[in-house]
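As a starting point, one isolated chain is supplied in structure tokens, in the form predicted on its own.
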Amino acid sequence: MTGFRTKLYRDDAVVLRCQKLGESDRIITLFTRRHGRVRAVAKGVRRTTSKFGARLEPFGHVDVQIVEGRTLHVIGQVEGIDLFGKRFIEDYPRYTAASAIAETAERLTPVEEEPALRLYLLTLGALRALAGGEHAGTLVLDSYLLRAMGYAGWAPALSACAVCGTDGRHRAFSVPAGGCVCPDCRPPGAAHPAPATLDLMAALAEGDWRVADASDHSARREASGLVAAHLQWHLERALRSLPLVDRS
């Protein structure tokens, strides 16, 4: 078309998801540093002769060139920066945790091409932590979910009553109320988690890995249940990947 100029840009991105398209292509969902969530076609990527098929697997950190299109963009070039997924592809607990992180990132970026730098950096850091293997995958996941909810404005109250704001580590926890609640504000049906569970949740939200790594299995399991319930209450729809996370 006369006067038509193809627009393209480069950005670094995390690969969130891949979907088959036709016989040899894939639609790649990318979370980019400067352009937010982007969907783009990787042409011929499923062929054995593809030059960059292995670089566009889920959880990879890549440098990508995007050619803008009217409906779907097209990936022109891609270079791997750190292909995190290769380090835990056969580690089911870490792989399922990464899947839940990627799905959460996608759900918290409902508008395509809307920059979300803080969430991008949080997502990149969580996948890097999973690849490093220094902390249990479930701890990395729950820390990510708590911080991602903070980004979205849904962080559960942990150091003050969610209803009246009274300071303190209150013993009751109510998802509909917004987190910990004092005795005066405690609604019917509120949970009563162990103090160690609330300590763990606070540590995960603040990035205190000394406390988090020292936590026991019962506190981790109870914290995971509260974090998942709080997230899915606000999302108003369950995450498909969360029940698959191996917490054994």
The other form holds:
Amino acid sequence: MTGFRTKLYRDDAVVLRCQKLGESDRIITLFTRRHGRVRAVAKGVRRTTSKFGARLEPFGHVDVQIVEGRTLHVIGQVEGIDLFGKRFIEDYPRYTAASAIAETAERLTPVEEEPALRLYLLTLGALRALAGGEHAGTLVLDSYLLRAMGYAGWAPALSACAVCGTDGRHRAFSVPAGGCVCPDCRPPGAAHPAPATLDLMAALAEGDWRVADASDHSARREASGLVAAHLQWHLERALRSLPLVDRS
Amino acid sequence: MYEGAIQDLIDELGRLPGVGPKSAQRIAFHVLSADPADVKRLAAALQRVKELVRFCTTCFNVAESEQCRICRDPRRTGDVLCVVEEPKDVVAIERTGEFRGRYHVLGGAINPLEGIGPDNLRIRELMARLADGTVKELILATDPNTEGEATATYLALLVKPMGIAVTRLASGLPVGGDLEYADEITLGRAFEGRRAV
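Starting from the form predicted on its own shown above, please give the structure in the form predicted in complex with its partner chain.
Below, the chain from earlier opens the complete complex, with every other chain and molecule after it.
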């Protein structure tokens, strides 16, 4: 009886990705609160008669019971806590932003079943903010990316030189150097974003939504480009969903 | 490991979707023990499907000539167009016998997580078909999952300004099921889409 209990656990999770498996199953990638990223089979969820298929759609916050298997785990039961996906499907730009959040969360948890509570809470909060619609979807996405990079240990330096540590808001930004750089440390090819862009990035990293919401379109576009470049440089791989984010 | 032809066959079968090494071995030995005429027929069918079958130049359904059977049929109405993700969805809708219009097969759904955006689907071709003004109603019959719904939302945004009526397949309770077992999303959709009787 004890052995059986250890093979079954319950956790709350965000659904990051669904992939088809066989005739009617899916492999669901979940970001769980206590068990980190978990991949589990949901049997028969593609059938129209499935009892919990709708609850395992991407971006949903669910309460899930998982049975550990030798290779893949199996999802036993699911209850929906907050199924954000249904709000994103009515808003295409938010759907693309949610996809980028889910892919980033997946990439930042390279090891399965390694708990990452702070990133889990950040991901859940970002999806909730995106579904709430209080702020522009791209701002929520860029704020998430900046903070997630901070948790991963490579947030861009915005208030000091990334190379020598000299305090201040420096004008040049170099992705390989790790963020803003002072005139003495500026490497060749460093970008010179508008001051408003760097102000926006700092506001997004700190969660200062008053400044972020007041930013103009050009600052948002430039900040998104720098954030995406910084993220993908450190991930050493391009995110597939980022170029498809609708920033209109 | 087997030798020669049988191992080649197992390797080739093992590359098919959903066929693992054990299944490949089982099918290979079934082929080995089968009647030679049956095996020849299977081989001929495999060759023929690759040689003859192509995509319809109008709707992108599978066809054996330039246009598929449905696009060639003059009895089908041209003012209603049903958008589906895959050719197998055309077959599913045809089985209902309810639809007499024509189809457009997108070739998938928008899925940023897999790197599939609008440019990877046959959306440009759909817009070209709609431009001549023949189509009066566009039925969005993409899958009722997140990717399919998002694709439908994207298409509706593109097509509505053209003055074409855009409709979505209804979602709700499966026929023959018990209400108490329905999940909250399906039941919610069924309430949203309820109709007068």
